[in-house]
Structure formats: C-alpha cells, structure tokens
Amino acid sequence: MKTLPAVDAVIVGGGWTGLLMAQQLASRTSMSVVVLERGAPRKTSDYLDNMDELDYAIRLRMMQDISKETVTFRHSERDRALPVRQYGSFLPGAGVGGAGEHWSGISYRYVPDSFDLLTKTKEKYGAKRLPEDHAIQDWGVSYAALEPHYTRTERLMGISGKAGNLNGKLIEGGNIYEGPRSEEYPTPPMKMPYLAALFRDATKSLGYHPYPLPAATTSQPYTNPDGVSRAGCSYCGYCERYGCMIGAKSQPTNTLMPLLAKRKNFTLRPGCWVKRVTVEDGQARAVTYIDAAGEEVFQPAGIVFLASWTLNNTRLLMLSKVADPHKNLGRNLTHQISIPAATVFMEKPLNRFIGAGSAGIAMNDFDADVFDHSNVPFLRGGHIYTVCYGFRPMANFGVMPPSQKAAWGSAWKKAALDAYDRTGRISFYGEHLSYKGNVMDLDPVYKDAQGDPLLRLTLDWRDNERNMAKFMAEKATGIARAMGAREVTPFPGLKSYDATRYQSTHIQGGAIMGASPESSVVNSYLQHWHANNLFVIGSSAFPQNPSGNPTLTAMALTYRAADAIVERYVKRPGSLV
C-alpha cells in the first residue's frame, strides 16, 4: 500500500454536494483539499456530438457500472435479498459531476412543516394517527435556517421559476404553498410547452393554483455570483439521462468545476474506487483507495468529508465500522414515491420533440398538510404535474390508449404512430414516511468486484402510500378529463415496491440527522456525532423523504455546514453543537 503525504480535507466523491465543500473550502481558506471521485473526468465538450439515445437512455452510460457494484433487494427480514443486476428504480451517476451530470434539473425547496414533521404531526393529528411502525422524526434545522442556503444555491445554479411566497406575500402564479422566500428566482420561468400549457388551464378551471416547474436550466442567459455564465435552454430535448451540450443546465462540471480549476490548493484524483475511512480514537485519520491504475493508496487527512451518493455513504460508513453505538445508521430508508398518475392520450398533436428535463406546470393544492387529512386514509401529499422532457423515440414509442387491442402487427403499428405524439403524461411525486422496516444493511452473502459486502435494502411500501397513490392518480384523472384528453390510463396503484420501474434516484436516509446521537447519526452541520472531523453530506441525511427533489435541500445543508467548518471549525476543531 502506498502512502500519501496527509491533505487538510479529503472529500469522497465528485458530484454536486462534494464539489461545492471543495469550492467552499478551496476559496475561503487556505486548506489542501483533495476529491476523490471513483468515475472518470467531465467536461461540456464531451456532450457536444456525442447525444446517442442508445447509448445514454436505454444503455445508462453515465451510471455506475452494475457490473462492480450493485445492491440486494428484498421486501421484508422474511424475505431472501437478491442481487439487482439491471438497473430500474433507480440511476445512480458516475464520474465527475456524478447524477448532477444527467439530472432533469427540477428544483424545489422542501415546505416549512417538513423539518419538524413528528413535532407537527402529533400537535394537529395527535400520535395515533401516525402509521404503527413508523420511524418519522424531525431534522434539528428549521426551513428558517436553510432558507439564506436555499437563495445561494439558486444564485449558483440560476434557477427559473416564479415566486409563490416572496417574504410572505403570496403572488399569483408562482407556488403559493412553498416557504417564504427573501428572493425571486434568478431568471425567469421557462417556456411553455403545449402539453404544460393545457395542464394550466385545466388545474386553473378546476380551481387549483398551477406553477411553472422551477428549473436548473436557464431561461435565459446568465451569470451568477462567482462569475459563471452559461446560455439560455434550446429546448432540445436532451436532459434527463443526459449532459447539457451547451450548458444551459447547471450541472456540477460547468457551475463548480470552472471555479475549483482556478485553485491551486485542490486536486481532482479520478477513477479512485474509496473502500475504507480510518476512525481511531473518535477521529478520522485517513481514507484507503484503489486508485486508477489499480494500486491501493492510503491518504492521511485532517477531516474527512463522506460525498457520494446515499447508499454509497451508508456502506461506506458500514463497512469502515465506524461508531454507532445507538444503531441508527442504516435506519429511515426512504425512495420518494413517484408515478405516472394518468396517461393522457389527446386529439391534437403535442410536439413533444421539443423539451427540457424541467419544462413543464405543477400544482401543489395537495402537497404536505396543505389540505385538512382528518378524512382522508393518509397523511403528507406532493405535487402533481406535468413535464415535457423532449420525448425521443426508443424510450417512449409504443404506449398505447385503452381502446388499442392489438399488442402487434399493422394495426398495432398504426396505432403506435398515431399516439406517439398525442401522449402525454401528468405525474405525481409523493412524500415517503420512515419505517422501522425500511432499513439498509451489509449483506452476508453477495459481495462487489473489490471483495466487499453489497449493500442490503429492505424495502416496501406501506398502506399510507398506496392509499397516496390511489387518491392523486384519481384527481390527475380529473385533471386530464378537463384537459380534453380523448382517452385516459390511470395508474393502477402501488402495490409491494417495484424494483424494476424507474421511481426517480431520490433515494434518502442511512445516515441521518437529527439532535442528538440517540435518535441520529450525525448533527445539523452534518457532523459525525462519534467523529467530530468526519462530516457525511448528501440525502443519507434526511430523515424521510419530503415530496419535492432533494438536490436544492442537499445543497442548502452543504453551504450551512461549510460554513460553519469554515468560520467555526478550522478555528477551534470540536463539536458543533
């Protein structure tokens, strides 16, 4: 094993929460700091020429490679977990840049009432309506604290929407359900598709309070705060499992990198496959890697910062044992609930070639606690609507209206012509509570290409989200009715977790935060209660999985811990709480 001289940070993992640690670190102090990324490097140009709907949306050349590492699956400790060998329910991103890389760029804050939701819960419901085997617990940060973090995170990435609640003053046509906000948006919403268009009117008839999606990709030129400028979207229709050819999408590789290569106290060290933190004595001491030409290094750092994806904290943090002594790492496995709620087939054609992975309307009259629960059979909600991604054929030609029979030949052939571009798709993203059930673990038997045990996860849906499910695709059908959509396909209903149908990679929890190590892993800066120079960063933190995407709340709490490593800890290293 090679050893390397000691850096004052090492960050595990190159994607949008370990960039901006680095940026922050990099910039305001005088600190080596060092990302280990286990992909290869990105840049926009290699995006240029290079579009293949193959190779990018069925093939997954931008994920991890399944091949290395994957995950078992099961529904509960009853069941026997099996090797997920092809990629479904989730997209983890590879290389630097990771998932911000080929994200769609959709952008929300999570509401006020999501950071203390146990606590608000039981006041207006009391304690018995919390489903029995719940693990639902409140963050230990209020949305008063990350909403300046919010406000920086869109000035980054130069967000486009529209205000629904500027400082308390709610403004027609924006989301009038969001948090109070100091600030507008930094560019304005982006334009509007037919299919969005149409979503609008209907939820307004019907009425709701529809809103332009908040957007990651400009609509229009701009640069931000640090300088960055980057174009304004063309509505090419090449985002969600893609890399923005002309960077109108923010992604971490056009928004941090150009900062970051202007620093000489950083160091990008690609293909670098992390398998172990060193804890000793209540400190992280170093990380073991196998660096790209196969050799295993060891490299000594003042703090230690865990950047990777969710479950990649979570095993990484198993399999380096590092203190747990209330067995809470692993807990609150959540996976935002996400479904087509109604499959709109219309007369007129859509032009649905043209998109962007955020382009579209929402509406949240039944998000969070917007609406009373009392008599409904579930609490917590999300926001339906609808997003024209730019659909390109090999992915999306072939669904078929009810009336449609045939499963084959001329007529099927017809049909499916017919339809491509007269279909259309409202959808809802949904809040997971936390289970006691719903947990991550090594598992005994399956192990990775390095020798290492595969994550476990134990995973399934619970009658509060069949019951979600059930009740939104019924007013999405609503909504599509009042469209003027010809035919309609609601979605059936969750039934057992399906780990073959693509849910989003919004995955959350195994290292959670919360106010104290009883009841959580790591504080509200993010840091290790049993490693106080060990800070574990991304979604593993959430407690449970609000509606919204988590990337704007992931960032939000970044820049709050930066911050305080940055004015508080480099001073005087210790808790931070």
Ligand SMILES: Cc1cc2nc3c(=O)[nH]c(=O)nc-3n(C[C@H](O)[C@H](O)[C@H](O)COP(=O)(O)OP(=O)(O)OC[C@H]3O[C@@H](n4cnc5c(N)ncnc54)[C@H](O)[C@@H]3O)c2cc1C
The other form holds:
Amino acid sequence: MKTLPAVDAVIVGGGWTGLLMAQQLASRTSMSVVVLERGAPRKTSDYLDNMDELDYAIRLRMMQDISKETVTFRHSERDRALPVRQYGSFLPGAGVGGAGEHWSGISYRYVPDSFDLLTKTKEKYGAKRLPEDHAIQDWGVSYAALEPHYTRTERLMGISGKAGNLNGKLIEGGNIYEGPRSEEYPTPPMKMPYLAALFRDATKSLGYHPYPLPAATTSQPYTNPDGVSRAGCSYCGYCERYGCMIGAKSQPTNTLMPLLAKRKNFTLRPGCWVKRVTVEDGQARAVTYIDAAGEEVFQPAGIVFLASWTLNNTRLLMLSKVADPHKNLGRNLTHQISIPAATVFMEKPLNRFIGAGSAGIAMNDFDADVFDHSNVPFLRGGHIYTVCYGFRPMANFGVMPPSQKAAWGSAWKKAALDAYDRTGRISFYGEHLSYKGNVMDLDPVYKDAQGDPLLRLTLDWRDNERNMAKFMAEKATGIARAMGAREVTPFPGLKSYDATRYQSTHIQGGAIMGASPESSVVNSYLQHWHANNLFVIGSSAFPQNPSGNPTLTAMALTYRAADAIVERYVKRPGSLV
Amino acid sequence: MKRRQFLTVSAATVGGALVYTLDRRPYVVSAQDKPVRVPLRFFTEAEALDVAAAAARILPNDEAGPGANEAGVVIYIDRQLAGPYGRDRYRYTQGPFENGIPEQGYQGKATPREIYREGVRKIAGIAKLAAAEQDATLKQIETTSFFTLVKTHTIEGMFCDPMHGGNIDMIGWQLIGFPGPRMTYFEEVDSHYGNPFRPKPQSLRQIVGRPVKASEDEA
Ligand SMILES: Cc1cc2nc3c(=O)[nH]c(=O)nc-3n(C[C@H](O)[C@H](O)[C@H](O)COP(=O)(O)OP(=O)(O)OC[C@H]3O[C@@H](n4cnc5c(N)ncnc54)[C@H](O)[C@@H]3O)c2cc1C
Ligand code: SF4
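Starting from the form predicted alone above, please write out the structure of the form predicted in complex with the ligand.
Every component of the complex follows; first up is the chain already shown.
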C-alpha cells in the first residue's frame, strides 16, 4: 500500500454535493482539497456522442457499473434479500459530476413544514394519526435557515421558473403552495411542449393551480454570480439519462468544474474507488482507496467528506465501522413515491420527441398538508405533474390504450403506431414517510468486486403510500378526462415495493441529520456526531422524503455546511453545534 | 475455425410503400433497395433466419408499413448478443443464484446468449413455415423469457440508431415520425400544438459527422 502526503480535505465522490463542497473550500480558503471519484472524467464536448437511446437510456452507459457493485433487496426482515442484478427502480450515477450529469433537473425546494414533520403532524392531527411503525422525525434545521441557501443554489444553476410566493406575497401562475422565497427565479420558465400545455389548461379549468416546473435545463443563456456562462436549452429531448451537449442543463461539469479547474489548491482524482475511512479516537484520519491503476492508496487528511450519494455514504460508514452507539446508522431509508398516475391517449399527435428533462407543468393542490387530511386515509401528499423530457421510441413503442389487447403481430403493430405519438403521462411524485422497518445494513452473503459486502435494502410500502397513490391516480384520471383524452389507463395501484420498476433516483436516509446524537448520525451541518472532522453530505441526511426532488435541498444543506466550515470550523475545529 | 456465417437481407419490397402514419395521411417510406449480405457475429445462418422470422411475426411488414425484416432487426440482435450485453456485462452476475420474487427482478444465471441459443432450438425451422404456422409456433412460447427478449429486441432493433445494425435507412423512425437526434427544437417546441411535426430523420453519425463507438463494439 502506498501512503501519500496528508492533505487538508479529502472529498469522497465528485457529484453535485462533493464538487460544491470542493468549490467552496478551494475558493474561500487556502486548504488543499482532493476529490476522489471512482468514475471517469467527463466534459460537455463528450456529450454530442451520447444522443443514442440504446447505449445511454437502456444500456445505461453513465451509471455505476452494476457488474461490480449493486445492492440486495427484500421487503422485510423475514424475507431473504437477493441482489438487484439489473438496474430497475433507481439509477446511481458514476463519473465526474455523478448523477448530476444525467439528471432531469427538476429543482424543487421542500415545503417549510416538511422540516418539522413530526411536530407539525402531531400538532394538527395528534400522535394517533401517525402510522404504527413510523420513524418520522424533524430535521434539526428550518426552512427559514435554508432559504438563503436555496436561493444561492437556484442562482448557481440558473433555475428557470416562476415564483408563487415572493416574501409572503402569493403570485398567480407560480406555485402558490411553496414556502416564501426571497427572490424570483433567476431565469424565466421553460417553453411548454403541447402535452404540458394541455395539462396546464385542463388543471386550470378544474380550479387547480398549475405552474411551470422549476428547471435546471435553463430556458435562456445565463451567467451565474460566479461568472460561469451557459447556453439556453434547445429542447433536444436527449436530457434525462444523458449529459447536455451544449451545456444548457446545469451539471457539475459545466457549473462547478470551470471554477475548480482554475484553483491550484484543488486536485481531482478520477478512477479512485474509496473503500474505507479510518477513524481513531473520534477523529477521521485518512481514507483508503484503489486508484485507477489498481494500487491501494492511503490518503491522510485533516477533514474527510463523504459525498458519494445516499447508499454509498451509508455503506462506507458501515464498512469503516464508524462509531454508532445509538444504532442510528442505516435507518430511515425512503424512496420518493413516483408513479405514472394516469397514462393518457390523446386525439392529436403530441410531437413528444421534443422536450427537456424539466420542461413541464405541475400542480401542488394535493401536496404536503395544503389540503385537510382529516377525512382521507393517508397523511401528506405530493405533486401531480406532466414533464415532456423527450419521448424515447424504444421505451415507449407498444404502450397500449386499455381498449387494445393484442401483444404482437399486425393488430398490435397498427394499434401501437396509432397510439405512439398520442401517448402521454400524468405523473405523481409523493412524500415517503420513514418507518422503523425500512432500513439498510450490510448483506451477509453477497459481495462487490473488491470482496466487500453489498448494502442490503429492506424496504416496502405501507398503507399511507398505497392510499395516497390511489387517491392521486383518481385525481389524475379526472385531469386526463379534462384534457380530452380518448382513453386513460389509471395507475393500477402500489402493492409492494418493486425493484424492477423505475421510480426515480431519489433515495434518502441512512445517515440522517437531527438535533441530537441519540436520534441521528450527523448534526444539521452534516457533521458526524462522533467524529467532528467527518462530514456526510447529500440526501443520506434526509430523515424522510418530502414530495419534491432532492437535489436542491442537498445542495442548500451543503452550502450551509460549507459556510460553517469556512467561517468557524477551520479557525476553531470542533463541534459546530 | 468456425466458418463465417452470413445473412442476406432482401429489402427491396418496401421502397415506395404507402403506410399508415401518425398524422393519418399516406406517407412514402424509403428503404434500401439492394439486398445486403451481412456477416454474422453470433448466430449461425439458420438461427438468424429463425430469429428473423419470429421478429417479423411480432412486427410484420403489412399495410401499416415495413416491419422487423425490412429494418434489419436480426442484425441488431446478432450484434447485441455478440457484444458485452450478450455475455451479461451489464448485470451483477455473482452467485449464489436463488429464486426470488418478481419484485427482485430476473435472478437467473443464463445470459442473453444462452437464453437465445436455448430458445431458438425450440422454434428451429420456423423460417420455413407459412405465416399462420409461424404464429401458432410463437403462441406456444409466448410466455417464455425468450419470447419476451425477442419482442423487446425487436422493438429495439426497429427503432435504434442505425449504427447498431437495425433501423436500416431509418425505416423505423420514418414509420413513427421520429427524427432521431437533433440539435434544436427551440422554434418548434411550442409552434406545432396539435399538428404533426415530422422532420426527416438523421442518424447520430450524420449529426456528429463521424462514426460513434457503439456499446456492442466495446470489450
Ligand atoms: C436519471 C436521473 C434523473 C434525475 N433527475 C433528478 C431531478 O429531476 N431532480 C432532482 O432533484 N434530482 C434528480 N436526480 C437525482 C440527482 O441526480 C441526485 O440527487 C444528485 O446528483 C445527488 O448528488 P450527490 O453529489 O449526492 O451524488 P451523485 O451525483 O450520485 O455523486 C456521487 C458520486 O460519488 C461517486 N462514488 C460513489 N461511491 C464512491 C466510492 N466508494 N469512491 C469514490 N467515489 C464514489 C460516484 O461515482 C458518483 O459520481 C436524478 C437522478 C437520475 C439518475
Ligand atoms: S433538452 Fe435542453 S438541457 Fe436537456 S440536453 Fe437538450 S439542450 Fe440540454
């Protein structure tokens, strides 16, 4: 094993959160900062070649190499976990920029009451309404404390959208159910493809409050406060699962790397697979990794950051046997509910190959606690939306309206051709509460390519999710009728968690944040309670899954942690709370 | 050494055919007009003909337009099976292999290559049968994982970028009005509401102006 000279900070993972932390430390301090990323380097000019559905959206060229490492999965501790052998319900990224290269860019803030979910729900509905084996807890940070960091992130990425609540003033046409924001979005909303326009008009006619999805696929050329300029989106439709060939979608490589590349105190080491963090006497000392040449390397560091995404962060803490006296590590595993609430078959062609990862319309009239839950069989909610991310022929040819029964042959072909460009989806993203039974630990049987145990997910839906999904599918079907759909397939219902159906890559928990070491792994600055120079950043910190997509919140928490480190920790190391 | 196997794809049939289109107007689909002799990478010629026959019953050439044979679907499948996909490069293949529940996904040990080798044996000679008999043969294997794979691969071979061997002359894309990769729709995104917008398809190679490396050609 090779031992390298110590550095001030080592960051494991070169995705959105790892590179943001690197950028903050490298530009605001003189610390030497090393990012270890197990995937390959990437840049915008690589992405012209990726406009190919087969290699990118089906063979998943940008994702973590599943032949080397996957997870195992079971519904409950009574069941036997088996490996997820081919990707299904989520798609972990790998390579410089992480999943932030091939994300869709739908960029939500979480609603204010989601940060005090336990307190607020008890206050309003009483402790009796909480599901029996729930593990819901407050975050230890408030929306108000995060608001400036949300604004910073939106300006960093140039998010396109329309405010619905500007300093408490509600604005028609924006999301009136969002928390108060201090600033309008930095760029105007995206243009709307036809299906999204139909959804907008139908929801409006039903008295709902549609608004354009907040989009990191920036609607027009934009220069951010750091001076980084990007092009405007051209709606090419090769967006979700692809990198953007013109740099319009905000990605770590086009938004953060241009700044980092100029810093002499920053080093990026691609191809480096971190296996362990060494923690002794309550201090992180070093990380051990296998480098691109296959050699084992010991890298001592003053501060260690894990930014390797939810599952890898949790697994690295487990493999490294970092102190966990209150048995908090691995709990509160959640996966945002994501369902095709209604599949619609329209009369007119939709030209659905046109689109962008976050070009769409949503409505939050059934989100969070914006409607009264006294008489519905579930808590919380989510947003009903339609996004036109670019219809892919291989994935969508053969999606049939309910009236068509043929599965192959001439009749099938004719019906499939007829349905093809008339098919659209009304989707639903919903809140996933945390439960004591939904957890991660190390698998006793299956190993990765290095011989280390795989992470085992024990995960299933409860009635809260099933009842919510049913309610939303009914609402979406009503919207579909109002859109003039000639046929509709409502979502058949959530039964048990299905690792084969793509949901979203929004999995949270494992190293959750909170107000005390008894109930959490990290504090609200993402600092480990039992090693104050170890920070675990990203959505592994979320105690449960609010309805929106996670990245903006993960970034806002990273900014907040970076401020505390730069302004306080480097001067006086120790606990930040 | 194994004798090199070839498949002759005759595709002269579809040039100028009237097809049923998305905008419900008659539409002329163009296709390659000369038969092509294609070296096979995985199948024997007999296997290729049988798989091609199965694919052509799933997506037939009919009054609605060209089908799997005209698009060269079997060439696509042959290359996929010969490449990393065929030997399960994109799957976690460490044991032990156990039977799971459907929500845990495919747990089998068999690679796509093995599933095909085994599956084609069950429909051996199908290429020589009449259409109705071919359908009857396929009906019998309709619920097997082999049939599911053939159907998935038929759709893939019909609508993939031509660099993968299928969708010859972008015949599949013409059929569904898909333009393939394209740099911009900035003007078109909100100016064709309710009307079909059907630009002439272009392949990735035409867009980037040089060949692009396909996954099946990787190690
Ligand atoms: C198809 C898709 C669409 C998405 N769409 C949206 C969306 O619309 N909105 C939204 O908010 N979010 C979306 N997401 C999720 C979003 O991409 C993630 O939330 C975000 O990228 C997480 O950032 P991160 O830095 O925590 O992790 P990542 O971006 O996943 O980066 C982690 C990095 O760590 C590296 N790594 C892991 N383990 C190790 C190790 N042991 N050693 C070294 N390096 C390691 C990985 O290779 C990876 O590059 C989407 C994700 C996918 C896959
Ligand atoms: S749709 Fe827009 S943001 Fe997405 S890849 Fe294309 S140009 Fe880039």
